[in-house]
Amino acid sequence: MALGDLSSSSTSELHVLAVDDSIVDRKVIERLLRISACKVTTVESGTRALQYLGLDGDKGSSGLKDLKVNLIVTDYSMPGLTGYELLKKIKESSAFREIPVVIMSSENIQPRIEQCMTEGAEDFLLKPVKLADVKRLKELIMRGGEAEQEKTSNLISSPKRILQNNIFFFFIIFFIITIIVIFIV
């Protein structure tokens, strides 16, 4: 099991476990957060991320799960246990349901997106993940839910603010249209 910093820290600093089974991915992700003055602790599959937070029933695995773990950001597609189940997982276990969970993935498939939002996934991130990302979900985890995600969703879009913005431009354009139309006619 490949392990990141397992260190104690200061309780100000976010422990995020990053989840993902290709080693550039992970080392990205790994960079960014620490770059954001995150505490890191990365795992190469679902499968180690809940021996990791001692879910899978394994008593001798679950030692480490006494470390706090503020966010868990983990890619979508992976062998064996996807993201998806790890997120469901997660928010089936009534310890770690409140941990906020990010999926990651490199395709952007509408319904993917929407069931893993609907499942609990506090966000979608399309990779490559950028620094951005990481420093807006570090201020909302920091600040705690809902409204900051509100306030810091005009900076950078959630797949519901995206597909929300869509309808928009869509509409703008059909009123353009219309207009031309009128016009010509």
Contents of the next structure:
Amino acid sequence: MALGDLSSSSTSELHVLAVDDSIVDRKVIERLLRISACKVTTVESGTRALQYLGLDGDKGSSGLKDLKVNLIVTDYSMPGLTGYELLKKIKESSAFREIPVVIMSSENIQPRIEQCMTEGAEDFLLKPVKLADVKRLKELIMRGGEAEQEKTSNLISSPKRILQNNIFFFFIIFFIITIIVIFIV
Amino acid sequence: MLGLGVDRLQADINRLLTSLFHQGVLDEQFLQLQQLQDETSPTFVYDVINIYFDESEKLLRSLRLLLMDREFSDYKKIGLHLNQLVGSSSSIGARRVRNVCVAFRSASELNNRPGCLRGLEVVEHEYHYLKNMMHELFQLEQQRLLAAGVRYPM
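Now that the form predicted on its own has been shown, please provide the structure of the form predicted together with the partner chain.
So here's everything in the complex, that chain up top.
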């Protein structure tokens, strides 16, 4: 199991956990993500992924994760825990259900895709995964984060906005009264 | 003098790649791999292809052992090995190897032993052809780097 960068996480870089039983595919997805300026941790099975996240019930293993995981990319067909089963476990956990999960598969099976999307998958990628897929995915995830930030900044500025609106309102009234007074006089 | 050597070798490399694409041995996924290679990962294609060779040879050996056994009946295991071969071949752009593995897999799904034996022979043939071509490509690239005065980390 390849461990990711253990230095403190930078807020601008995504940390991706990639899960695939194929060593060739792990090498390729790792490179695709690294060249797209992501930090990457690769694991070879769903079980290992749960261990890495600290979801396997073993308290001791949660220390392995030094970096927050921003995205999980997993193959669908894996021995043991399938990508779908891993997705379910992640969405069932209160700690990790907010992390977007993307499923990869070499097979374009519509019911399978629907099943994953219904369970809460962020996206479904057909293998072989291309650079364009990863770029698009990264933009989607980053925009999701920005949308979150925008939402909170709107809430924070609303008291200021109300005040601003009120001041504007008073100015108008004052102006109208002034005009009326001048008119009368 | 050095410049001419580099140009000639580059032309040879381009000719080989064009031929391989034309024959359908490689597809656009191989181009994707090349795009992933840069100064930060200068031997990426070479590394991935070698991992692919190691894994594939293990799978092919296992397939041959399974089919050579007179009491063989585990078609499901053959299917699983082939899924892996199909997947990894597709990931590196080895179009022809992938396709013959899919054909082989169909024979295994029908529990057709002679079909499987034939399928394995075809896969082994295509795989070795690909391996020879990749070796030729890497040799040309190494020569080109030497001609350009760069040391290739072999």
